[in-house]
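Next up: a single chain in structure tokens, the form predicted alone.
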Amino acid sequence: MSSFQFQVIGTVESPYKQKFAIPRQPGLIAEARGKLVLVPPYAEDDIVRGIEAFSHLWLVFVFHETASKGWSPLVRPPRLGGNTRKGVFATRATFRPNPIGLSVVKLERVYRHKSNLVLELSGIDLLDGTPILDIKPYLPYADALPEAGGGFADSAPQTSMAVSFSQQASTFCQAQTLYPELAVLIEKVLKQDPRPSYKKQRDAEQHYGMTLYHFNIKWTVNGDHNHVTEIAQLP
């Protein structure tokens, strides 16, 4: 067979409402808390049975904001400061000859509401609305290969950045009750410097603002310094 169709078993709830500001990869903010929404036919408690006995899962996943934009044989990793090209095959890029992703997340508990199963999620770099299309089991003995070659990246992402915060932007997280981790979490994305390779090359001051959850957050960047200046709830 040439082409195969799948079906969607359930999509993510996630505190990332647009690409930017995602860590590049999986369990690099464990706060980054999200949901998996299974939908009817695929909601039944017998196809999870047993599955809370796995700390991590594997999230088998669609890159639905991306897939329309086609695929590229070569693509420029931003690891690599966004100018060395390699070959799709040997990133995880987005723009791939079928749009899927692969995501290990760890598994914190499954509950249900109403006609829909929850499986609720932490550690997560999805983003708000990923199609889900399987899920797996992580399995230590077979997946964790301590000896294996990361090739350009061959270890965690680290900056150099720093993170404060402006008083309205620190009584705001201190203030609101539905995420208690939401000045860690700030804090963790801004530390990855999700900025764009070519604009992190520039001395003057730069603004920025991303959603997160339903907060519109806006910060300031100088040199290695993040500076959240105001946080605020959607409409």
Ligand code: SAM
Given for the second form:
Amino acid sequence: MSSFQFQVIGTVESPYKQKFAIPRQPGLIAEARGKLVLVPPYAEDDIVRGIEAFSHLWLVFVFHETASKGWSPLVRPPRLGGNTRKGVFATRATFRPNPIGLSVVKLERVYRHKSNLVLELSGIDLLDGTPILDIKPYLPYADALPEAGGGFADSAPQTSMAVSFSQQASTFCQAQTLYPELAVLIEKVLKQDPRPSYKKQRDAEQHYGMTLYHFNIKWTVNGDHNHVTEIAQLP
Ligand code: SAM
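Hand over the structure of the form predicted together with ligand SAM; the form predicted alone is what we had up.
To see the whole picture, the full complex is given below, headed by that same chain.
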């Protein structure tokens, strides 16, 4: 057997509506909360019996947004400034022979919503609509290896960018009672400096935009300073 077919067991509802600005690994932004919605026939209470005893889960998912774009044996990891090539299997790149991703996320709670079963998660690095293939509990005794070497990504990326908010952006965030962590989420996303490597070398002020939840966020970058200029609700 050289090829297999798998069923999607559920999909993720995420604040990240486009690839740009998603952190490169899970756990970097605790305020990135999402929901894994299990659909029938995988929405049975029995299928998750005992899962709440685990604080973290491994999610096996499909890089659905980029899957059709194929892969190449060498990739340029952003961590290396985008200039050095590494073998695809020496990286966590999205463009892989089988476009399968693996993320460890925090399980906040499990609840039922009509015929669906919902796993509320935090610390996610997943695009909205990501199809999930499997869930496995994170086992600290087997999965946490303090002696492990991390190659060219031995520690979490630096988050040294400063972030400020305009009066409008700040007032907008304070008014979002349903999203009390919006300002912190924006701040932590921008601190990661989501710009592509080649733009980080530029001196002139740069203008960017992203969508988190249903909010359009605009900001400028000047040196190592991000300034959130405007936030608007999408129609
Ligand atoms: N933790 C996973 C892993 O190691 O397999 C993902 C690592 S990958 C470097 C992280 C990036 O995947 C994110 O920054 C985001 O841009 C991208 N991504 C997340 N969900 C995706 C999806 N459904 N389709 C395509 N790309 C996605």
